[in-house]
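So this first bit is one chain, no partners, the form predicted on its own, shown in structure tokens.
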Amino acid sequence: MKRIGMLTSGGDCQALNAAMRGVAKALFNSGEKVEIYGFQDGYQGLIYGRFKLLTYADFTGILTKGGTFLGTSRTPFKTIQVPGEDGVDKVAAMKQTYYKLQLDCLVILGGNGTHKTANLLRTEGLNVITLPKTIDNDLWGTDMTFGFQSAVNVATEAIDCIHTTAASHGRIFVVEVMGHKVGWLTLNAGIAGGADIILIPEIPYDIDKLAKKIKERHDGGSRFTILAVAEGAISKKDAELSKKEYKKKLSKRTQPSVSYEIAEELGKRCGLEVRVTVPGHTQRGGSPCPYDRVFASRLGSEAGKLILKNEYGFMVGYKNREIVKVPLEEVAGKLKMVDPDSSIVKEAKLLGISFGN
């Protein structure tokens, strides 16, 4: 008998489902008797004990569908080791329930903060498996995560729906991408969506060399400009600020983001209308695209023959087209960051498109 544990932790995203759909299918179809116990709202359920044993039946016709079936919550890692307002000790709690219902393994769907979380529970001895789960693909020791294909999807079509009016009205548009830390999925809607600015946090920009890129092309004939802009995106001289002044800053921000920010000063500097787009959290829901749906139920499957052989310990991740498994040590505590002199920012470079440095 097989008991497992299943949680999704943090931010929704599409194919949480279509991955612990192939969890399950995978430990069913072994043959071996199985017992799955879903915990409700992320690590939470894990916590307080709120959790239901579920069936084959609960697996079956999620494949297509978004969010997770088992909810979720975000318990930041920085307080986890710290008693909260019921003086609960978060660890001590989730070791309790673990041991109470005899499993044998957690499965844990989820990004950054979830995998710390997860490693640290290694740490204090629990068997446990990763899926690397995050819209933003910021995971280290994977080269994909499910859910970004997705969000580059939805992220895309609402700069291709902005494409249309900002023609037809000769505006500046503004699509402000979901990206607080890292640019992939600005960096990769932005060249789907033929944006002809990008920015990202990973390259701070500067507004005057904008309002100089916006300037040549109207001067060209261009009756538009439109800007993918990552909701972390940070100009230079905000970048030279220390971490405690940025903050600050920010504290004092009269605009609702730094996209307002820019489209204020470009308006200023260029003379022309600007508008601000921000899809939000359209970028999270919905179905997953059939690229997740196949990505998400390989590693799922792949983390239930872990399972079976009693692996633990690792994040079932892609890599150079493969699905391996990375030692959860690895993984916990670090962000893959976009390269500023990566392959595809020079490329995106040689089609034209301005990063504002």
Contents of the next structure:
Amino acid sequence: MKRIGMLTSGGDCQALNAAMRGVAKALFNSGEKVEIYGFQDGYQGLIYGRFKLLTYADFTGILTKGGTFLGTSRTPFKTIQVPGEDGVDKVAAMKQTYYKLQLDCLVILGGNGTHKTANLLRTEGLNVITLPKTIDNDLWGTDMTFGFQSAVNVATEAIDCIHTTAASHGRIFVVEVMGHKVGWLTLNAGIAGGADIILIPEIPYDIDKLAKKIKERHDGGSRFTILAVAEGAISKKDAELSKKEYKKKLSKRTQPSVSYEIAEELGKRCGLEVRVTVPGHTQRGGSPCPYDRVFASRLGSEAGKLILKNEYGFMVGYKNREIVKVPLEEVAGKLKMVDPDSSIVKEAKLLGISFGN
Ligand code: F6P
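Could you please show the structure of the form predicted in complex with 6-O-phosphono-beta-D-fructofuranose, as a counterpart to the form predicted on its own just displayed?
Complete assembly follows, chain above in first position.
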């Protein structure tokens, strides 16, 4: 008999349901008696004991559905050990729920913050298996996270649509892609969508270099320019500030985001019409693409296999085209950033894409 708790935490993404279905099917089909408890809205459900016993039927018909049928929420790691306004000791409460239900293991689907808490629960003695979700693809220890490829599709489609209108009007367009800390999504959607300029947090830009690139394009006969800009893109000047100074500067920002600042500056420098498009949360929404359906199903079923073997304390990830188990302590608290000297960045540059550096 296996008793499993399952939760999805942090920002949602496509293929969360596919991954949970993968775990459940592998367990239910094993022949072993299994009970799966689904916690509502991530760690909140575990803290406050909001759960439901799930049946096989709960996991059917959800492969293609975006979002998470369990609901999710952000429970920041930095506050997990601090009692809330209601005085609840969150870690103790999560342990209590776990022991009360006599769980053998928690299956936790999430990104960076989620993994820090999952690892904390592991050190507190709970059995934990995690699955890597995020459209940012920034989790350490795995080459790929589910949600990423679907988000690349959405962001690419946005850039594709902008292409036709930008060409008609001869405008500069800034398309803002999600990713505050890392640029994988912007880099991939930018290349896929044929962006002329890609700005990511890992490669600070020089606004004058961007203006020069646009002028060169226009002098060469191109009527429009498309920039794929990550939410966390940063100028060279700002990158020289300390974290504290930069935070202070951001708190005084008058524009909604970096894309609008860039648009304003380019408008002044290039004398052309500039527009900003923000696909925003559409990048996390909708049905998972086939890659993510397959990938999340594989990760889920491998997680089921580990549970059946009583192997805990791992994230099920993907390395060198193989599904692997990565110790949670190696994953928690680390980000997988884009290396500015990586081959993908160099290849993008060979295609004529500017990073503004
Ligand atoms: O971590 C995933 C992510 O979609 C980021 O790319 C984005 O910056 C952030 O979440 C948005 O968070 P929220 O949904 O809380 O606004």
